[in-house]
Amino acid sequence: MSDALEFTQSEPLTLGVELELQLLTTRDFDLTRGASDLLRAMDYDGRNGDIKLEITESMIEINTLARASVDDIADDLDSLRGVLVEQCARNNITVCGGGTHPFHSWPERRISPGERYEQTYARYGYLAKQFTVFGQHIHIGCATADDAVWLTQALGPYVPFFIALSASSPYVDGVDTYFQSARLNAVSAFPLSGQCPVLADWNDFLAHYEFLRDCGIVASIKDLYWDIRPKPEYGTVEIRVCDTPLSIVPAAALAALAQCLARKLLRERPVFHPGRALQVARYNKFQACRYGFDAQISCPEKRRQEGLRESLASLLDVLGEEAKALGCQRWLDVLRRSLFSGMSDADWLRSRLTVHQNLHDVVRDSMDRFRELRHPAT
């Protein structure tokens, strides 16, 4: 086996939420080219997580630090939003959530400066450029490598919910695609996208790597775009399917619904099949990011269709003893209230076009979204 991936141990259930936001113009709200000038510029200590590039200079990146607690995820989040907020504000630059762009221009992006974005680029072509989407990533600590192999397809089930939960993304080239989240169509288009094979263990998946690596398809972990990977490096596992949330409390309420998910399966152990779970995985995905709440995902279990709103609210109720555990109920309450309301912020963002009739107006009041200091009710 190669030592080229090592397996860092991680604290068990820690949390590390990564969240991909939108530069505007404050002109029109179209993407704007500020990412360098802007990191260039900034006065920030770091004490919060780190701010950084993403693929084109129209994307930026806030990662938290490691936590244990979604509280102190929630703070990260609210502290290095308010960094980027006002630093934005210097440059004559804004700032936004949503998994796409409602109206850009994918030719006009430009990609960001750094090898393995160049790369990239002359790898992929005009798909590194139409890469210009926002997703928001959850790290989960892992206490073994044996332990992240399992819970990356353990979770595999359940990625329509974390899906339907932070769609985002209804629009793209100044359409409305029907898809609550479209994002991941952009994703889908690249060659190792999607789910994660059957795997054993830790020394499975080296074997699965290594074979890759010698084909000359992968050169780093970071070449599979799967739906969920370890990502070894940090010992956690990397939940990649979410849409950024327009503000950061429900970036926060999905961080628990992992956390306490993670813990519930950790605990149980429950026998899944996972090439079972392969067989369906890719239609139960496509109807998330199709209906988002309204889906119907198949159960290869059960041999039938299930309502995804009917199966997530049972889901959020069986994790009543992870959330007390772990002292995030109230997160959890806020994707139970947004379940149970009907309106995800896809749905929100099309009620913002019926008002103004336009998509500007659209992504100013997102805009306007991510500004506002939100917190949960207790």
Given for the second form:
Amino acid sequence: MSDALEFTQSEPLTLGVELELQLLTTRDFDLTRGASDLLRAMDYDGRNGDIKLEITESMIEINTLARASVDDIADDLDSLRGVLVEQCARNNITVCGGGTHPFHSWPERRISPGERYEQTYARYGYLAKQFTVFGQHIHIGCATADDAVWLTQALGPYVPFFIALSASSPYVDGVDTYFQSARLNAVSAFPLSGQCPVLADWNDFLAHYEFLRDCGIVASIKDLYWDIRPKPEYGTVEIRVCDTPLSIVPAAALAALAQCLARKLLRERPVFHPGRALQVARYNKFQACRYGFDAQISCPEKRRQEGLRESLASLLDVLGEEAKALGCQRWLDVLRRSLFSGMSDADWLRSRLTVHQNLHDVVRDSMDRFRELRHPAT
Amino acid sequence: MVDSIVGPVRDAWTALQGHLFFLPPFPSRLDTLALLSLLLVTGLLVAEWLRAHWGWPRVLGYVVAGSVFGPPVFGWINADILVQIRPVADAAHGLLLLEAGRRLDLRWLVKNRDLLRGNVSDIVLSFLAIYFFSYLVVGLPPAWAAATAAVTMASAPAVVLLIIEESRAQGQVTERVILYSSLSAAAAFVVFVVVLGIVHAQQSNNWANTLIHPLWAGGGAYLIGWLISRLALLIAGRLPKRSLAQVFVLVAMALLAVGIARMLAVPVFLTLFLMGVILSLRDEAKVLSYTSLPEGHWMLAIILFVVVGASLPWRDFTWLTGLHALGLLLVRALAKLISLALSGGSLPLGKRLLVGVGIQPLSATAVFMAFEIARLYPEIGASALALAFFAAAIMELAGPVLCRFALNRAGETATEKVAPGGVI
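Can you return the structure of this protein in the form predicted in complex with the partner chain rather than the form predicted alone?
Okay, now the whole complex, with that chain kicking things off.
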């Protein structure tokens, strides 16, 4: 059965971005059922990627095409956003980013039509509706299957950075969770979420996958909700820990970080101990979700903690050369500005609540922010 | 039967009055509050029973309760009681129409021109189809054919809102059913006011009244709606959004509008609907947009539909009028379905037709409008509008079922059962 999982070779370091977005009423900015009607009526030729259903009818996903440069990814995202905003207007609904909807009532969510979604609902029950959270997935192209398995694990220690930079889900069920990213708590309820185990190479991955399948735990690669996982059908490694940012610019910037990091890792092939990294991974992830830039990250090699803010600043400096080679410095600058200003999307949402004193207007502001111009400030 | 029970009690009471100084005279009728509570509980029990056993929409149960306990069958709710309870029914109706107006987003028509076309054709085709049917087939005089068309052309936003709340429907068919029913109701209000003028012209040679009465009704409703909505926004703007205090302001302002409209003999339903529309359009800062009416206003809806059920003239039913009413409903349904089918737009044909089915209800607004004309022209109004009354009566029963069917078929209602409890 291993032939069922063929690794499709792809151009190394090419990128693809998926954004899960919120569909809202224009009346009170609560989530609404709208995705299938929207898609059915959509007049779109797919020139910049795809627009797809997600698990519940209040979510919609945009996927860019596979691109070599971050600029092209940003163009795709910008164009897809434009299509979506226009189509939503025709249905009198609206769209915005953010990792969670601050006040929606999850029992009111409707499962999207389709066998896969119905099976998910049958299998996971209410978790499927609570999975109405919104993430950004970044695909990085790999030349070989072994590269993909290696990179999946090598990127593991950098997960907290992606979480802190994208954090945009401080509110759940109308209350401040005190987390910068509460979205991942909804994901971690699933039995196959978390970290990829220690794997030597592609054959080892296949053996692990077949073991899980024979034990009846997985039916397809989509059942693995790992933070980072190989995606054989696309020939990519998929980073799945980011919240959907509030606008397109940071989404493209996070893709730039992934591309630079992957280039550096694949080029230098640093020695690392995935087993040790695995021991601190859950703790570090919690720290990043809870505290964002203020997290304290455990470093297994040095056997001590380091501030995430300082480590991330160093990393962005180190990646300067990669960014120059890939032509995406200005996108890394977006992340640098966010880090040095200390204002993540989660902080911005909290600041809006201070102004408005109600979450409806906070979502309204998020909606406006999603329509911002895409180009990063120069 | 009631007298045989009450008679001896009354006699005993009167005898006791000579000995007990504190006893008041024997009550000649039920206190309004007691009456309200009886109507509420009766409507509620009948509706819950019909829903539990036959799966009927609750609003249908309220109407059935009103019809059974009203003049047509038992007569426990008689004409006096209906007059006594009418202010509460007006307030309930007003609050539901206020909500319909608040949910009407006219900006959507600018963003989606297909919807504008669909709505205009629904309004025009429905009016013309009913007018020509009433004039050519039923043989009503032109003015009364126009009055019948004005009364029955629109859908029933109040029924639609109750069905949507009950089935927790969400989606494009739901949103369009609200839009179409609200807009057609708005158009019907305007046509109704114009038709009132025509009827005046036919019934008297007093041209001043002919011109001024529609202006009084339409202009007055707009002015009251505008003033009260501005006042509501002004006061609510000083309170925290979504606070209980804002809810009280909204309800109080709605009741103020009802009261002023009643004092000045301006149509209550038109006033409250316009107030809702103005609130929706003028509230750029979203002062009241997130504030919902309290769940308790559905309690008033029970009384409203019990009253509507008791007001339906089932006793005057004749097979010919019934047949005519069915014919009217058929051409009305065709007009609405054709309008939706031809309107194009960002919904597939099947779903557009479901919108057409969902807007079939014809209810409280129509009945009250018909009463309005009948009250102004007691000699001929009631008989001339028998067709409209019967069409409304039939749709009072069929409309909620059709609306729920459309929303179910569109896959927009909640499929999971919620724990029993609560009215809605």
